[in-house]
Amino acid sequence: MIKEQSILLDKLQGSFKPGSEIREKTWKMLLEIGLPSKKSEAYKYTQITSILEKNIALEVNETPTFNKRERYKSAGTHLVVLNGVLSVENSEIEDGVIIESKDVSEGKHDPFSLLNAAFCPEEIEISIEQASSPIFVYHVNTIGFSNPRIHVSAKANQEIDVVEKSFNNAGTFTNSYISFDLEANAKASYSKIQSYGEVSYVHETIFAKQQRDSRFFSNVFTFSGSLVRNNITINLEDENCEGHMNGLYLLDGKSHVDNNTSVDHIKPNSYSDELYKGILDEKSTGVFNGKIYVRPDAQKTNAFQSNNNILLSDNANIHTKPQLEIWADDVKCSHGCTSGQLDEDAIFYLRSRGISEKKAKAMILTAFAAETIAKVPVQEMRDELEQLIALKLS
């Protein structure tokens, strides 16, 4: 990464409050490496730093409130996070679920994770003592620059499901970070709906670290937002691990969504499967940059990656770049991408049976998206996704 003088970092300098050793260390590292510049390959199609400099007023500050009607009705733990701080009075915590608020424990080395570690008000730790219902997390972000941070621990032989929803005010920049630590034979799933306002800017980091025989599932669905960048990383650090990434972006207007994924196979006999689908209309833009690494010791690896897109407008754009880097010789790996328009033959077939053109297109697109919805473990969230897709396609 090429460091370039950043107006945004200059603005943030005045807001930085030295505190813990980690906070000061991460801020110093960020100043050394800088935020992504126009020459940064990882942000080639998403000029996030310059966009934020032009559009974000850091002094925006409103008192956050949470409308309980926005909650899922499912049984489970419901956590409300207001501008990065856990609101105990608005939350409901089931027996067997342990929630702690503490100082940031570490900072990863990519710029926005460092930025989060330097500015987040508290790190929310989630763990369980026994099998439980899903854990629902609701973020309300009303300040110009917010940095919510969550760490989830899945102990040996445990199963844990986390579902997130965010509510952002117009003109805000949310830089969130959620990490998962899976011990032996643990299973964890993470599901999120991203449905932001037209003037909302979001950078989200999802990081999972896995031990032997563990399984991790990520499901991210994006419907709107001026700029949304998702950095998703899975490290398979031991044998017989499974990592699954699943995503759908259904965009219109001038929404810009960038999914940057990484799966690192470090030990033998691991498996990863990645499926991202996009439906883009009007002047929207999608970016998919997926990487699979297979290290020399990771023999018997099975890794698959697919990105499929349908463009509904001549003004919509997709930039897709699936990548494999393999240093082992006894593996099964594949990657691929497709981009195109709706199948006219399929539309004609449906219209010949009395279905209107509009309904025919909606049926085809709904079927295209259905595979991603089926992977979500919480029924109430699947119901909401079906409603959002139907609303978008109507």
Given for the second form:
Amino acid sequence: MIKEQSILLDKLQGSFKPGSEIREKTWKMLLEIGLPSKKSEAYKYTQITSILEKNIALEVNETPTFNKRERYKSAGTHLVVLNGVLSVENSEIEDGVIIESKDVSEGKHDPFSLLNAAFCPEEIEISIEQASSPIFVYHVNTIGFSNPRIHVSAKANQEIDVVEKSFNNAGTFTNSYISFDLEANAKASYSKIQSYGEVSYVHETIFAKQQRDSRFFSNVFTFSGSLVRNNITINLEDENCEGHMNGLYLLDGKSHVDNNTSVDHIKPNSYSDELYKGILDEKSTGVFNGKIYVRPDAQKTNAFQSNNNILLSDNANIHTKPQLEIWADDVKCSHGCTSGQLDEDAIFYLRSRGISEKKAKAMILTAFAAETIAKVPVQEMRDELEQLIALKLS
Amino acid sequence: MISIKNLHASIEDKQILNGINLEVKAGEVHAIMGPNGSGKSTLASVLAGREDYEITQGEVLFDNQDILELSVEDRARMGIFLAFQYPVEIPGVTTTNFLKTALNQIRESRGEKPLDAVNFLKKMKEKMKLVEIDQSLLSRSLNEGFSGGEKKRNEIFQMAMIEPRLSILDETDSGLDIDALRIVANGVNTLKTAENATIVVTHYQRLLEYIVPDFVHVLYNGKIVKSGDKHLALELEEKGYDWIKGEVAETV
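Next, give the form predicted in complex with its partner chain, keeping in mind that what was shown is the form predicted on its own.
Time for the whole complex; same chain goes first.
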């Protein structure tokens, strides 16, 4: 069978600079497996390769600037990353937090992770020497194709909270990658608000590897974007780990958001919990795919997943698919997905007490979303989410 | 206060109300009784403004204003309150938050300032006593996991907070044990003034022992077929609805 080489890879080939052995290996591997084709199951509802080929302008190249007003006010480390390069003069680093720019190390081997590894300007490594306040990372992406790459290393018994935000110019494609290594009994969280423009295209990979007794939490909130694809992978590589995935997508217009998540239980006695909620209005599209793997050794696994959606318009779409692959026999796994409309009886009830129809709907939807917000560890971000949701529903 | 004239309503092409005429004045309590399927709950829903029903004929005047074209919330803001037969459970919205929003939207529509937190709480405390409802219940999700009695008490609590001019109690007695019934009825009686009015929709006479009506109307096949005072309810209890059905059949 002759593999169709994508036009996009052809275009990129010219700009690929083989800097190191890893990059070269990565690029070769990518050429071998190719970008997702029309038939790729993992991208069934998000034809990313053809969308990118049609829409992104690789020649776009504006000077990035970070607007200081976008900074969170909370104390902590604030990192500004311009087109994937750490901007030291714009950043503020707390004592005990170590930030290093390195060349790329090994990572995940799926097409967009490889693409990121081949093209990222540097890998920004975050680690801590002592207990730290949250680490805020602001990305400004103004070139046609940018590949920010971050690695967070949580050593034994440490706790790290990372909050990320990206500002992407129109017409750009951002292919970001963030990985977490959690040593024994470490705890790490990753939280992000995705509020992108109508013509910006995004593929984000979040990858966590966990050792014994560690806990990882991801919280991803998406409000807009012409194409947002989140690949979240958690590998529970040892016993007694916890992996939590939490998310909300509140969409309107023609936003298209695809959350593709996976948790892999490799050893016994681990726990995973996933909750994604969606509110879809106008012509928006949501895609949710949740994979749970329970390997033969992973006895006594507890794995839970749920995806609940409310469709506010006849033209909105949701494709939801849980996928459980279980090879162990003594496990507790559950999954459930629901898609429905707003409860008319509930709206009538609220209105019958003098509350306007609009406010009644907003109250019900806000309550629906609240559970996902409550899991965010940083107060300022929870406040921001509440405001964003109120604004979106008003 | 409210004047219902020749009201016809249907749902999905099925005619439910066939020409209701009813006049309720301030200070009065009216009971509407009738067998299952006679249109009692439909009448209550139509007055509150439920949009599932189509009004095919007639008018409803509240303070001489036709309300049939008004939205549910506008009617509520004018002072019409429906105590639901099946109060809806709304996860994630607390009764307190819900009532605060409701009261303030009503006040806003009347050009009044919103209640501040202190006065709101004061009012809550005072009204909670009335229906013997517990604070902890009010900080939970609205009606979620409430017992039947708790739900009905919450309805009357909301009524006490909102202070409507016309309260329509839709089968408020259904599913209540005798103690809850007494508490609910006591709440309704305490809230009664010369300025407000109550329509009690019920299948059984039982509730009317506690909330004594000035007038009793019997609804059958979407029409009021008989009206009288409180004795009519007793007579109905004694003779059963077949008595009415028989009378109607004779006159036809």
